[in-house]
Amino acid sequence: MALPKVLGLETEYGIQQRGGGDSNPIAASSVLINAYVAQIRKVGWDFEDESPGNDARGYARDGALPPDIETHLVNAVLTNGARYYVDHAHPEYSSPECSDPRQVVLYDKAGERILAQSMIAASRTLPPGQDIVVYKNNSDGKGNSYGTHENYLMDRSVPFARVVQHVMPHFVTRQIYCGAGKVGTEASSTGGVDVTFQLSSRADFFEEEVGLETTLKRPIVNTRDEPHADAQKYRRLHVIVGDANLAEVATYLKVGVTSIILSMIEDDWFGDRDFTLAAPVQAIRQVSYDLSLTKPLPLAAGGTITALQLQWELFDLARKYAEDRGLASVGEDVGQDVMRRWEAVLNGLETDPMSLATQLDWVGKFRLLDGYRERHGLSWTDPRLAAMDLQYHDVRPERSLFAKLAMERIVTEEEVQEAITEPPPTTRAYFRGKCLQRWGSAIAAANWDSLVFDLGSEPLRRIPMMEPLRGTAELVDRLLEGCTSPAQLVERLEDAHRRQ
């Protein structure tokens, strides 16, 4: 049976600092963090366990480049659990490991509001004249793009091959609904074809199928093998294919399809269908350049498919798969919805795409450039179109485009303020804020598996977390209440650990 699919998002944000003569992104993004976390207890990243060098496929090729790691830049863990910190010039929010797609959506809104909440902190510090402004976007229209990556747990049995094979096709089809849109290209050379709008901000900058980098020749499928938990059982899929999304309805689609293509795998569900694309780098781009969905991709095996067909048909695998085997993986009654929203997007790209403008990133920005465009006679080179591109990311509500728009919402506001301080209930980031909230001075360090207490004597105690859905309020709430010190609380743990 699949694993239970554990969740988290990852997101690089662009940064300006305006006012101040040249900007530096590193000093900015220090200071935007550094302000928003001078309000509360700081408690440091532990870098014991990181290791982005490991490769799924047991060798990196030749030249490869892993992600390098910035342990002088500051690195701050919350006490919703996540990670904030300064990864390659941008300020990231990591979110805390999830436990269905629509928490994932949660502590997403959740991190844009603590970026929101960053800018004006940063503000009291910064000289008269100066400010800082951020955007949850990818690119910064100059050929640098900045990730937005999400991560699945799943069983580290399953071939990583077998992986790769069946979920290529949906990572280069989905964009047709969790694209977030772009005004024209930054890729070197488009074949030809004359890019005005696409539906993704993303697909320009991929040059490979499968690969370990994260900044240059960008894969598909990333191999960077970093568990973050019981490397024996489990393997993380880090994927960097995806756009930043600020619709709700598309980041619940993309993690919650997604999600459901990843149990189907582990089940082997996909039996001898093989949809593997003969040049998934191109073909990423060619779907994303085709506004009109009915480009024909060559298939590996013969014929063509165009994107909305392929998803299609593994939407009719799914449910194939939800009838025969269930959706307890994704979350019974989650994966059920994210099934009727899937088949609801698919028929409206099939009959008239603008009918999803109050859903997905691509269409909503679109229709609002378009019709933009339309009524001021504007081509769309016009500077004018992409700096309103740019503004559709404005993290800040009052400024944002994208929150002028009636988008629908999967969660309310008042989740996402709560989600704002609060851990999810139901992965092991509860213990992990529930520990900052209660004995952050006691805590040295943490990371996504294990807390390190200093109890000011030596030596420092680490206290392992390496199962995802361990440490949830259901199995800890009791512990944690019963605890009046920091001492207590890993005293009982370590003789807990000690009679297993």
Second form
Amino acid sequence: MALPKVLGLETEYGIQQRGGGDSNPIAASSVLINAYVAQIRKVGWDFEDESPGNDARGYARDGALPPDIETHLVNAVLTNGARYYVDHAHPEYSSPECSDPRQVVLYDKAGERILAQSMIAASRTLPPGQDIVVYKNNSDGKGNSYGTHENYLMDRSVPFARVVQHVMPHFVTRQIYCGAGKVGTEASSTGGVDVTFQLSSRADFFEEEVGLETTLKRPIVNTRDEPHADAQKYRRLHVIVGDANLAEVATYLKVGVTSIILSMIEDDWFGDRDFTLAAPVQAIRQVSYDLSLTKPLPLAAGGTITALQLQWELFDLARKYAEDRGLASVGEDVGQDVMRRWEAVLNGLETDPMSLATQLDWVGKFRLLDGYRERHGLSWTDPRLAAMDLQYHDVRPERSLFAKLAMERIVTEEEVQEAITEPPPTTRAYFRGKCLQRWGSAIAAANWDSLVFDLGSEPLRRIPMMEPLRGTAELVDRLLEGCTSPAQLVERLEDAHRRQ
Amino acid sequence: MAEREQKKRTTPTRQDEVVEEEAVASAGQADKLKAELDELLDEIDEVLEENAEDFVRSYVQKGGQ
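For comparison with the form predicted on its own, provide the form predicted in complex with the partner chain.
And the full complex, kicking off with our chain again.
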């Protein structure tokens, strides 16, 4: 049985300080985040259990990823269960653990609102004439890229090679609906193709099929093995190959379809079906560069397939899976809704991609830029189009070109506003968020899989949270309501643990 | 399966008049979309960054993950 796909999205935002001479991105990121958390007591992040050097293929490389002290300047845990911090000279928002794809859309959008509020808060602390602007995108157009990562809970017992085999063709081809679109290319070579606009903002930066790196020689399938949960039972598939989406439908399909594919892999649903591509690294760029969606990709077993055909094959397999096994692991009704949207979008891509201009980022962006280009008689290399590409991702609602497109929504703005401060009720993020809301000043540190309480008397008390689906509203609301102090909560949890 | 096949592939067996009606409808739809796009392009002129070349050149990031 496929495990419930507990999942989350982490986004590194582009950042620029304007009006004050040279911009220091680390300082600017710190100002931004500190300004936001100034109104709440900042709870520090606890690094004890972090080991990003562990490899899912079964080994740990000491020193493979040297600790980067400067990246740990500001670290906050928010009452919605998210982590908000400075990473690699970027502000990063990691959503709380979510229990289905729709919830991810909600908390990812809440992240955008938090960044927008942060900019306003930061402008009050800066000298007149200066401001900090953030962009939810993946590169600066000059070859520097930063990531949007997905995380999915998986069954440890599933052979990792099987995950790689079946997820790779999906990752190469899913960009036809979840690409964010980009003007031009940042690849050193495009194999002679003239790239004016491409589907994905990240495809240029992938150089390996499988590997541990995230900042250089980026692999399509990342092997970081750091489950942030019971490592005997779980792995966390860390996906670095996605784009930063603003369109809710694109985010929904990105995490929704991937969740379904991963459930199928866990249930060994592919059987003998094998869509292994002959050259995935070449293929991911070819797909990104092909706006006609007709480029044939060589299969390892011989023959060719287009990205759209491959997605239809996956869809047909998934439909049979959904009929036979159900989609309980993807939130059942939400999973069925993802299936409907997936089919509708593949149909749209097949008949008239431009009909998806209010659903998908790359289509909406292309249509807007191409319209502007035609109106003013510009070539695709005109800086005005590159500027519009960047401004599409501006997180300020009054400047964002994305906001002007009035895209279809998956969640309501009312829900998003609530998700800025309230945790998802259906994962351990609920316990984290609620404890922060009620007893923030007694929490010395937090991590994905623990909370550390400072009760004023030595020693600090660590509450482990190794099960992502424990700590939900259903399981802990009565406990939390029955406690009048953090000391009482810790005592009751420790009692319960001793009795086990 | 059958439903998807129908939507996916244009069926040559359909009566001509149905096809014609669809063509008229989609032309109307296309005009509407074009008008919306024109309106949008007028609107965004007001928010576009003033000096595109400087704006693009000065946006330099450190690489991340």
